[in-house]
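Presented as C-alpha cells, the chain that follows is alone, the form predicted alone.
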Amino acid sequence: MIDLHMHSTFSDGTMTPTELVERAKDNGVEVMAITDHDNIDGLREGNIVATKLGITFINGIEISANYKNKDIHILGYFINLEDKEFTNWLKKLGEKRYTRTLKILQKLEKVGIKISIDEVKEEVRGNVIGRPHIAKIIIKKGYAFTMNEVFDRYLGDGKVAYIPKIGVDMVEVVERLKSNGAVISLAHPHLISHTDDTVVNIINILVEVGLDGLELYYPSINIKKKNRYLKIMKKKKLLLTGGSDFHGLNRAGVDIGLGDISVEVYKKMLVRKIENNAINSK
C-alpha cells in the first residue's frame, strides 16, 4: 500500500514529518511521499525516519499555481533537494504566500474579523503560512465552529476573504518541476473550480510542457468524474497517482493509507522517472 499525498507541520498539517512516517508505518504503508505546500523543508527529516522504519520515501511537494484566477495544485515527486535554482524559486513562492496572507487579513477585517499577522505566525509551526492557520484563529475567536464552516463562509474559493494565488502560472510550475527532474501529477483535478471542459483544457496544456500524471486515487472523487479523467489519462498516456491528502486534525475523516493504493502505482512512477532521465540526458 502507498500514500503519495500528505502534509506536515511544515505547511498546513498538524503532524511533524516524523509523526507522519510513524503513522504511515502503523497503517501499513510501504511507500509514502510528504507533499507540503510550496516547500521541501520537512523532507530530510521524513526520509531519515522512513529509512529507519523500512518505508520507501519519495521526496514530494504540492505547488500552488494559478489559471484564470483560480487555484491549480501540482504535485512533484522524486524532487532533487540539491537543486539550488529550484530551492531559490521556492523561496520566492513563500514571499508571495506571505503577501497573500496580508491581503486575506485585510479582507477579513472589512467583515469585522480582526487578526494580526503576528497571531498567524504564532499558529504556524513550519515556514509556510496557509489558510488553515488563519482558519484556526477564526475558530478560536468564535466566528465559526469548524474548518469547513470557515472555508464555506470566509476563505474558500469566491468567498468574502478569498484571495487567489496570483503570479504563479501553472505552466511555469510544471516547467520548474520538469527541470528539477520530478515526475509531475495534477493534484485532485475533480476539485479544480473551473468547468469540466476547462479542466480538460488545463490537462491538455500541461501535457504539452511535461505533465506525467493525474491524481485520480483520492478520497472524495466520484466515479463519474474519475472515469472521465481515466479516459483522458489513457489517451494521453499519463500515469495514475494518488494519496489521502492527509492534514492531521485539519481534515476530519481522512487517514494515511486511505484508499489502499497498490504499490504498482509507485512502480510505474519509478519507470517514468527513469524514462524522463533518459530523455533529459540526450
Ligand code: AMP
Second form
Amino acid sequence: MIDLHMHSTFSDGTMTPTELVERAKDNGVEVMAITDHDNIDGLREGNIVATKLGITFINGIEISANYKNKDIHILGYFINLEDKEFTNWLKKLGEKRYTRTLKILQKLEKVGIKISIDEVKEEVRGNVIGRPHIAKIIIKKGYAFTMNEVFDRYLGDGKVAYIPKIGVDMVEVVERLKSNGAVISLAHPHLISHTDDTVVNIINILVEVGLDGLELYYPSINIKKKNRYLKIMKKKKLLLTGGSDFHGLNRAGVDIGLGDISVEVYKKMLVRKIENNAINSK
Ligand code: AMP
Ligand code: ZN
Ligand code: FE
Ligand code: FE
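Now show the form predicted in complex with the ligand, given that the preceding structure was the form predicted alone.
Full assembly next; the chain just shown is listed first.
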C-alpha cells in the first residue's frame, strides 16, 4: 500500500518528517512521499528514517500556482535535491509567500484582528508560510474556534482576508518541475475552484508542457467527478496518482494510508520516470 501526499511541520502539517515516516510504517505503508508546500526541506530527514524502517521514500513537493487568480496545486515526484536552479527558485516562492502574508495581515487588521509578522514567524518552521499558520493564531487569539471557521470567515477563497498566491504561473511550475526531472501530477483536480470545463482546460494546457498525471485517488473525491477525470486521463495517456493529503491534527479524519492505494500506481510512475529520462537525453 502506498501514500504519495502528506505534509510535515516544514509546511502546514503537525508532524515532523520522522513522525510521518513512523506513522506510515505503523499503518502498513510500503511506498511514501512527503509533499510539503513549496519546499523540500523535510525530505532528507524523511528519506533517512524511511530507509531505516524499510519504506521506499519518494522525494515529493506540492507547489502552489495561480490560474486566473485562483489556487492550483501541482505535485512533483522524484525531485532532484541537488538541482541548484530549482532550489533557488523555491527560495523565491518562500519570499512571495512572505509578501502575501504581510498583505493578509493588513486585511485582517481592517476587520479588527491584529497579528504581527513576528507572531506568524513563530508558528512556522522553515520559510514557507501558509494560511493554516495564520489560522492557528486567529484561533489562539480567540477570534474563531476551528480551522474551518477561520477559512469560512476570513482566509478562504474570496473571503475578507483572502489574497491569492502572487504571480506563480502554473505553466512555469510544470516547466520548472520538468527541468528538474520530476514526474508531475495535478493535485486534487476536483478541489480546484473553477468550473469543470475550466479544469479540463487547465489539464489540456499543462499536458502540453509536460504534466504526467492526475491525482484521482483522494479522500474526498466523488465518483462522478472521478469518472469524468478518469476519461480525460486515459485519453491523454496520463498516470493516476494519489494519497491522503495528511496534515496531522490540522485535518481531522484523515490518516496516512487512507485509500489503500496499490503499489502498482508507484510502479507505473517509475516507468514514466524512466521514459521521461529517455526523452530528455535524446
Ligand atoms: P496556502 O498554501 O497558504 O494557500 O494554504 C493552503 C492550505 O490551507 C491547504 O493546503 C489546507 O491545508 C488549508 N486549507 C485550505 N482551505 C481550508 C479550509 N476550508 N479549512 C481548513 N484548511 C484549509
Ligand atoms: Zn497543506
Ligand atoms: Fe493541495
Ligand atoms: Fe496537500
